[in-house]
Amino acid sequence: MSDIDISTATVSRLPRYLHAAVDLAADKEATVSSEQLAALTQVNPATVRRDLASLAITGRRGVGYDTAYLVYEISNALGLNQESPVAIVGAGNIGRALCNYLGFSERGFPIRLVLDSDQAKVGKPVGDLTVQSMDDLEELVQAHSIELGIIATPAEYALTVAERLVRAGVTSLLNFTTQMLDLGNHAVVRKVDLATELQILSYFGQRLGTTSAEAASQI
């Protein structure tokens, strides 16, 4: 993992400066514009090269970034440079979804646990792996070395499980449920709430149904 200390806002954005430089590089781009970088990620040009340099990146006047060096250095700043083992507490709908993503695999975050509490889930297939029991999460967890734990339980387990997975030594979760984590310094917690983003695009494509309405009554 990178020990260059930059911005949430833009460790925010890097991803997908990697998605881009990924699929230049896939085209045999060999350079890429900080304007052509901001067209294809919907940044500020300006933005974008604030970011770049805060990882120490520099472009060639004229000529612009070096591709494969952008997919390289944002890698390994996002310490995709290697693994990170993934657990899944919650073999439900979503967590079973997740299991099933091969995205995760691919870029370094292979799935190597799915635990549940529910003995009737205990031992099924998923995907590639065995719904494990959550009697024996901490084991496992080290058995495993995961590193990131994903929680997608009922909301009134979660708070349980990310205590677990913290003293079991998982340090980074991302919390699919409606419940809000604190678990202080001790971890850090990203959630993913499905319901508010759908909340959010059905007020924002009211505005636009609205908007497009009156632009077409004036035609």
Contents of the next structure:
There are 2 protein chains.
Amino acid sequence: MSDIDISTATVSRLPRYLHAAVDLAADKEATVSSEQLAALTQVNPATVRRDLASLAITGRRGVGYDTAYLVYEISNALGLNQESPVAIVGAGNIGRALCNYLGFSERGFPIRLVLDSDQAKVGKPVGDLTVQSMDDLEELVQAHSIELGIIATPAEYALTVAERLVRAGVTSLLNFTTQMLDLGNHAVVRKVDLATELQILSYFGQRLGTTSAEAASQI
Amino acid sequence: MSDIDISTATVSRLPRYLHAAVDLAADKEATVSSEQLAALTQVNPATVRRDLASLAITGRRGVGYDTAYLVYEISNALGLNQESPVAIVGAGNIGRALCNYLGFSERGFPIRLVLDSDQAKVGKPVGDLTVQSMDDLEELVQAHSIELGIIATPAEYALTVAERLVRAGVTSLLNFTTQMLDLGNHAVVRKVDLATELQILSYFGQRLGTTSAEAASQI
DNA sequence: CGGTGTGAATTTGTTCACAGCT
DNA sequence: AGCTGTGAACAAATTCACACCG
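The form predicted in complex with the DNA is what I need now, so please give it after the form predicted on its own.
Let's see the whole complex now, leading with the same chain.
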């Protein structure tokens, strides 16, 4: 949609810059220096400048970057110009908690669909949605122009669900399951595995004195 | 505790190898080749071999790696020899969902404590725990030898809570809040921000044809 | 053979340091 | 004066390709 491509390392930092810029703009700060932005996002100032330069975002020497401009350009680069509706598959503990989490819609990802295969759950309210039947997945995904799917089913169903979503037109998936999902180049998948996070934390936690601490505070 | 230090990129992949090895061992597979392991974890085979070599894990030429040995050594390297008790602060939607998620204890991270500052919630059951008062945080953390904390409070309390946990002896934190936490080198922090995940997904989802797809399927 | 283990090449990412703009 | 923007040095990570071994 937009420009040339940005390095993955940079992309992974953009949400942080965006977040900081939104906050600053809300506080009526007209400009930020790379140094301030760096402090807010725990990134090296030179890296901030490189990253922004790679988006063709330009600041003013002696002044800094325009916060409103930052918000506009970073949103643009990430493709957040318009809302992307989300579907959650699986109305168990995780699925329901995600539905009740307001942070998604606030940041441009309204949840439009919650699906479950359990007929006992279908029809029940969750947040301000109603659980719908998995049988109608394709139809509903298309009707709501869903681009993003969140898989919160038991692990054994994850792959089937993912494939159905993709065939129905979903391009990006957040996978809360313990399954690995390989969908070739039909979709992008990000796995969120909290036990994995704890394992990594555990490693770095044990070597706190030894190594530098902030090594692990990445996305 | 254990050996010399492992590169962060390697550490971030170890949980995946471990997971695969555990599954293989459970399926009575005595050995795996780096190629198989690579396929299961979506990593390049050469990278798998490099990573394992860096842990001093050695395979047999023409055969592969011993699965049981992999499980043992990787667990060891990550410091997962014994359980690490976890405390969850905040008994809202996320906090409660995490308490009910069994995956943690299964993988060696038993949840021993749920805390909330809201007196109305204190005393209520969540999973098989009871919500306890934030007032007793220090005492409880010490009594249960908590090493890992999960912060699931409203954003404005995150820093204070984090500091209290750290002062009470917690070395590693999972932060579900939108706040950035900088605790110097007193603790390791990992931020879990699902809207950020969606933003990154959104970027890669839009350039599916253009770029290689699996770029984003990292931890 | 069918696999590992690793030198060497390559790519990617980070950081310094400073010229140059406003 | 105070910042950006970037060349150049550096560091980390990935990947190839092949010698070597069971």
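Note that the structure is predicted; figures quoted are calculated from it, not measured. Take the two forms, find the largest set of C-alpha atoms that superpose within 1.5 Å, and that set is the rigid core. Positions refer to the first chain, counted from 1.
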- Displaced residue check between these two forms: S12, CA, 2 Å or over, core reference: no
